[in-house]
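Take a look at this single chain, the form predicted on its own, given in C-alpha cells.
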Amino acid sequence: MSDITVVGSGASAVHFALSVLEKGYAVTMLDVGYPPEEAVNPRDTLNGLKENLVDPVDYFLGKKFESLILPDAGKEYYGFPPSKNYVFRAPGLLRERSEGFAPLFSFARGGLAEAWTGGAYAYNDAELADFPFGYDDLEPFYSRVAGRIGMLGARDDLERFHPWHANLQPPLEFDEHSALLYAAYERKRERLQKKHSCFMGRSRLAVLSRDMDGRQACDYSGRCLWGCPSDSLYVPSLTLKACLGFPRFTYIPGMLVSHFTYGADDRVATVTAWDLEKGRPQDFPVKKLVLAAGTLCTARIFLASIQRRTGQSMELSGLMDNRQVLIPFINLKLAGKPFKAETYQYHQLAMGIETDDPRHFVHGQITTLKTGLLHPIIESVPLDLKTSLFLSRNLHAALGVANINFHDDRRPGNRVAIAGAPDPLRAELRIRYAPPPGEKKRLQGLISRVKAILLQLGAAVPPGMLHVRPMGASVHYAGTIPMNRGKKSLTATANCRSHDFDNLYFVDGTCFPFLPAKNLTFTLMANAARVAEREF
C-alpha cells in the first residue's frame, strides 16, 4: 500500500505528486489517462506538414472532418483539432444532466491542460481575501512552479493585476499583429488608463523561450494547436512523465473512480475504480486519499461515496465558473495584408480592466488568427458566401479575437449532486448553475468599454459577431467543498483537508472559495505543491 494515493492526473495531481515524491513519500495515480497519439513529423512547420503529409486534410479536420464547425448562432468560435480528441473522449459509464451549464469533462493523461493555451495568472492579495492564506504564502509555490514548468512573462503595466514572482523567461518575439496592438497601447496608454482603467501588458504564458530540462525553446513553427512536437508548450503529462521516473510511483491508467469507502471512524479505508479494460472494479486499500480528478469529478465520487454508505442523497453548492465574452476585431493597419504561420499561435497580449473592487477586475487575452481554425469566425460574417470568402483571404492577417473572462462567487443555487441509482458507477451527475443577478447589464457595459478600446488600438469590432460562451465554457470549475478558517461539513482545511474524512484531500479547484477572472491553472498547480510541502 502506498503512502498516498492520487485520484487523477490533471495539472494539479501532477504536481502533488512530484511534489511529496520529492519528500520520499510512496505514491500510487489511479486515472483513466487516454493518451495522446505520437506527433507527426516533428520536425515540420505547420506549412510543412500541409506539404509532406500523404493526407493532409486527415491531419487537420479529421476522417469525418469532425474539426469542422458547421454555421450554427450558437456554436462555439473555438474548435479543436483530431489530434486534441484524445482530451475530450470520455468512458460510456459517465451520465450527466445540466442545467444553465455546458460542462467538460477530461479523462486524459495530463486532464484538460493538455488542450490549454498556456496562461498562467498569479493570484493577488485581493484575489486571496476569501482563502485561509495570502499571497505571500503562495509565492514561493507559484515561483516553484514557474521553474519546473517553464514560463515567461514581463514586467508590464499587468503587474498591477498580476503578481511577479521568480522563474519567469524573457517574452516570445510578438507575432506582427499583437506587436502594432501593443504599440498603439504604449502610443495612448494615459488616455485608456483614464478613460477606460485599463491596462495592458504581455501575457504570461507556461512556454519556454529557451531550452529547458531536455525541452527546446518555442521554434514558431505554427502548430501549437495542433500539439507542440517540441514540448516548448507545456503540459501536464510532461510532469507526469517526471514522476515516472521515481522508483516509488505507481501510475495505473484505465481505472475510473467511482467511490471510496469509509468506517465508524471516518477514515478512508478504500478507493474502488471500474478497470476499463477488463469491465470489473478493483478495490486499492488507502492510507490518505487525494481527489484530484477537477471539480466536477471530485464531486462525484465525495457524494456518491457517502450515498453509498448512508443512503443519503447529497448535494454540494457553490459551484463557480469563469464567464467569458468573445469578440472578434478586425485590426485595419493589416487589411489586404499576407500573415506570417511561423509565429506562436495563442495569445501574446493581456488587459486588465479595474472596477471599483479589485476581486472583480476583468481579465483579457487577445489572439491575434494566424493558423487558428477560422472557419468558425468566417461562417458567422454577416454576408454572403462569396464576399465572406473575399474577406476571408484578404483579412486572415488583421483578425483577431478578445476573449474577456469575469469573476465568480459562491451561490447556494448552483449546486452539484448525483441521482439515480445506488451503484455509484450508474449515478447521474446533476448540475444546476444561474448566472448572478444583473448580470447581464454588467456584461453590456463591459463590452462596450472592450469595443471602445479595441478601436483606440486600430481595431474594428464587425456588428453581430460577439459570442457569449455559455457557463461551463471556459472549464474553470471550482468552490464545491471551499477551504474554510473554521471547521464547518462540507469544506476543507486551510490545507485542503476534509472536514468530514481525517485522512482525505482535495487538490483541485474543489477547494477554492472564490473565483478571479483569470484562469486558474497557475495557482491550481501552485495549490497543490504547497498542500504537499504545509500538510505531508
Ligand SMILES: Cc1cc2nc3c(=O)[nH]c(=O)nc-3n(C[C@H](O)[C@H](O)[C@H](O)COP(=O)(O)OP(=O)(O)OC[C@H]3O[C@@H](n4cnc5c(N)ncnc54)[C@H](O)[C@@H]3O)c2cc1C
Second form
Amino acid sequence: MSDITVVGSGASAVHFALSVLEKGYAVTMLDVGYPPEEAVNPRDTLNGLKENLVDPVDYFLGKKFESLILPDAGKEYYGFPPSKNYVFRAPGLLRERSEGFAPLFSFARGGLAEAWTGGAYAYNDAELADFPFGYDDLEPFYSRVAGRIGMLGARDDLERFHPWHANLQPPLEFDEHSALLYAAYERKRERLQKKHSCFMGRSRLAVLSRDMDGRQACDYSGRCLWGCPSDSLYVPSLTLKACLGFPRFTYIPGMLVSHFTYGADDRVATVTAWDLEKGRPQDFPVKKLVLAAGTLCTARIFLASIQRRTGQSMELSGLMDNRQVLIPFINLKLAGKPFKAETYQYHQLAMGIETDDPRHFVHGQITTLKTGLLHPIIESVPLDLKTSLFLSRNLHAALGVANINFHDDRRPGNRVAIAGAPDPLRAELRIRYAPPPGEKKRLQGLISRVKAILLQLGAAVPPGMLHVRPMGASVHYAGTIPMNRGKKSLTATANCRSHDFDNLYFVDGTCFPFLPAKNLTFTLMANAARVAEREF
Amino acid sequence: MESLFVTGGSGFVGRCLLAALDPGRFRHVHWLSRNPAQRMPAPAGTQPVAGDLNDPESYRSLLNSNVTVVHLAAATGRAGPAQQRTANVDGTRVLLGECSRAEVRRFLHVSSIAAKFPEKKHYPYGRAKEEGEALVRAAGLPYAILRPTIIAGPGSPVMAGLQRLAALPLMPVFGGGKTRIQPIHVDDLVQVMLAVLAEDRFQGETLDIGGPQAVSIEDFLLRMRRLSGSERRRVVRLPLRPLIPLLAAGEKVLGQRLPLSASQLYTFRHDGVADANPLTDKLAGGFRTIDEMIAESLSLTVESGGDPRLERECRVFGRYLLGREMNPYVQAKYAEGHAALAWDRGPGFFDPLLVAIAARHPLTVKPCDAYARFFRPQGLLRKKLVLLLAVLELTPPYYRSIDAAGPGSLPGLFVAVAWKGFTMVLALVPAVIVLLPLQVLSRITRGRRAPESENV
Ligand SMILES: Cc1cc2nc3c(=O)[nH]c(=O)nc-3n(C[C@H](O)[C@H](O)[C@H](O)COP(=O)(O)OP(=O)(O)OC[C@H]3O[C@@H](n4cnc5c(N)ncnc54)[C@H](O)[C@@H]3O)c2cc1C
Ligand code: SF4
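Instead of the form predicted on its own shown above, give the structure for the form predicted together with this ligand, please.
Let's see the whole complex now, leading with the same chain.
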C-alpha cells in the first residue's frame, strides 16, 4: 500500500504528486486517463499540415465532422479540434443533469488543461482574503510551479493585479496585431487608466520563450489549438511524465473511482474504482486519500461515498465559476492587410479593469485571431456567405476577441448533489446554478466600458456578435468544500484536509472559498504543491 | 546481445521500423527524436531519447561497440537549403564522429535515390544526401547505404503531394511526363532494412531500394486519377527546364513560401528507379504493387460519395464561393460530411426546395443564400454552404485564396463592401418576393406530411 493515493492526473493532481514524490513518499495515482493521440507531422506549421497531410479535413474537422461549427451551434468562435477529443471523452457510465450550468468534464491523462490556453496568473492578497493564508504563503509555490511548467511574463502595468514571482521567462514576440493594440495603449495609457481604470500588459502564459528541460521554445508554428507539437505550451501530462520517473510512483489508468469506504472512526479505509477494461470494481486500501478529480468529479466521489454508507442524499453548496463574455472586435488599421499564420495563436495581451473592491477586479485576455478556423466567424456575420467570406478575408488580420472574466463567490443556492440509484457509479450528478442578482446590469456596464476601451485602442466592436458564455463554459470550477479556519462539516482545513474524514484531502478547486476573475489553474497547481509541503 | 540506436525514430519511416522490430532481439532499442518522446507513444520495448543529431551530448552515452546505428533522421521536402545542410550533412557528420569514437558495431544509412540524380543544381536535398553518403563511406565503420525511391504508405508526404496534383481538375504534368518512378511501400522498405540487419550485410554496399514496378510519372498520376473515380484525363503540360531555375530564383527571394518548389520538380526531371540487387530480388515477391499503394493512399483520404446530386451541388456552391472548380477531394469530403452529419430535410418542403433552386447555377445561389441568412439562418442550405466553406479553408490550394487579403486599403475595402452589400440587397428583393410565400406555405402544410428523415 502506498503512503498516499491520489485520484486524477489533472493540473492539481500532478503538482501535488510530484511535490510529495520529491519528499520521498510512495504515491499511487488512480485515473481514468484517456491518452492523447500521437502528434502528426510535428515539424509542420499549421499551413504545413494543410499542405502535407493526406486528409487535412479529417485532421481538422474530425472523422464525424465533429469540429465543424454549424449555424445552429450558438456563438462559440471555435470548437475543440478532433486532436483534443480525448480530453473531453467520458466513460459512458456517468450521468449528470444541470440547471443554469453547462459543465465540462475531462477524464484524460492530464485532465482539462490538456486543452487549456495557458493563462496563468497569481492571486494577490486581496483575492486571497477569504483564504486562510496570504500571498506570501503561496508565493514560494507559485515560483516553484512556474519553474516546473515554464512560464513567461513581463513587468508592466498589470503587476498591480498579478504579483510578480520567480521563474518567469521573457515574453514571446508580439504578433503584429497585439503589438499595434499595445502601442495604442501606451499612447493613451493615462486616459485609459483615469477614465476607464483600465490597465494593460502582457499575458502571463505557461509557454516557453526559452528551451527548458528538453522542451523547445515556442517556434510560432501556430498550432496551439490543435496541440503544441514541441511541448512549448505546458500541459499537465508533462508533469505526469516527470512523476513517472520516480520509482515510488505507481500510475494506474483505466480506473474510474466511484467512492471510498470509511469506518466508524471516520477514516477512509479503501477506495473503489471501476476497472474500465475488465468491467468490474476493484478496491484499493489507502493510508491517505487525496481527491484531485476536478471540483465536480471530486464532489461526485465524496457525495457518493457518504450516500452509499448512510443512505443519505447530501449536497454541497457554493459552486463557483467565472462568467465570461466574448467581445469580438475589428482593428480598422489592419483592414485589408495580409495576416501571418506563423504566430503564437492564443492571447498575448491581458487587461485589468479596477473596480471599487479590489477583489472584484475584472480580468480580460485579448486574442488576436490568426490561425483559428474562419467558418464560425464567416457564418456569424449578417450577410450572405459570399460577401461575408470576402469581408472576413479582408478583415482576418484585423479580427480579435476580448475575453472578459468576472469573479464569483460562494452562494448557497449553487449546488452539487447526487440522486437516483444507490449504486455510486449510476447515481446522477445534479448541478444547479443561478447567477448573482443584478449580474445583467453589472455585465452591461462593463461591456460598455470594454467597448469604449477597445475604441480607444483603435478597434471597433461590430454589432450583434457579442457572446455572454453560459456558466460552466469557463471551466474554472471551485468552492464546494471550502477551506475554513474553524472545524465545520463539509469544509476543510487550511491545508485542504477534510473536516469530516481525517485522512482525506482535496487538492483541486474544491477548497477555494472565493473565485477571483483571473484564471485559477496556476493557483490550483501552487496550492496543491503547498498542501504537499505543509501537510506531508 | 546488441543494442539498436535509431535516429529519426518518430519520422515516417522510423515509426514503421520501430513498430515492426522485434525488441526481444535487442538489448536496448533507443530512438532519437527532436520532439519530446511522449508525443509519440513509445512502441513496446523501445525507449525514446529527446535530442538532436547536432547535439551529441543528447545521445553520446548510448553509443558503444555493441550498438548498431540506423540513421534515418533527415530534413526532407520543403526544408530550405540551410536546414537541409544542417540536418543532412552536418548532422550526419556529427553522428558519424560520435559513432567512430564509440566504435559502434554497424551503421545502416538510409539515403535517397535522389543522391544518384546526375544533376542537382537546384536540388539541395539531393546534394545533401550525396554528401551524407560520402561521409558514411569515409568514416571507417562497417556500413550499408540504402537508397529508397519514392516511399508510399500512411503519412507519406510525397504521395500526398502527387495525390493533390492528380486531384486537380486540370492535371499538371511537368516536362514530358516520361520520367520514371518506382515507388516502394514503407512497410516493404522496413522489411529490407530488417533483412540487412538480420543478414549482417554491412560490407560497404550501396543498394537502391525500389518497389516491384517502374512506371512513367504521367501514367502514375493518371492511374491515381482513375482509381479515385475521376473519368477526366485532361492534362496540362508545363515546361520543366525554365521552371526549375525560375522557382529556385523565386525561393531565394521568398524562401519556402511558393506553392511549389524547385526541389519538388526534380521528381519530374530524373528517373527515380532502382538498380537491381540480390536483396530486393529476393524480397520483391512480397512487395506491394503500385495500384495497391495508390488504393491505400486514396482509401486513407476518402472515397467519393458518388452521389451525382451532391457532386453537382458541391461544384455549383464552390464556384459561387470561390469562383473555382472543386477537385475530387473537396467533392468527396462534401459528400462524406453529409453522410457523417445526416441532416434531415427540415420541416415542410421548403429547405430541400431552397437547396434545389440554389444548386441550379452559381447565379441562383446568391439570392438563395442571402434569403437564407435572414429568413432561414439555421436551415439546410446554410449548413451545406458552411460545410463546404470549412472544407475549403482546410484544403490546398483553396485555403490560400481564403487567406489572401484583397483591396489592401481601407477606402478600397469600404467601396468593395458597399458594392457587395448593394448587390446582396438587389438579390434579396426578388428572393423575398418569390421565396417568402413558399416558406409560409411550407409551414402551413408541414403538418400534413409524414416526418422526413431521409438524408439530404
Ligand atoms: C479550453 C479550455 C481552456 C482553458 N484555459 C485555461 C487558462 O488559460 N487558464 C487557466 O487557468 N485555466 C484554463 N482552463 C481550465 C483548466 O483546464 C482547469 O482549471 C484545470 O484543468 C483543472 O484541473 P484539475 O486537475 O483540478 O481537474 P481536471 O483537469 O478536471 O482533471 C481531473 C482529472 O481527474 C480524473 N478523474 C476525474 N474523475 C475521475 C474518477 N471518477 N476516477 C478517476 N479519475 C478521475 C481525470 O481523468 C483527470 O485526470 C481551461 C480549460 C479549457 C477546457
Ligand atoms: S505554443 Fe503554439 S505557436 Fe508556439 S510552438 Fe507551440 S503550437 Fe507553435
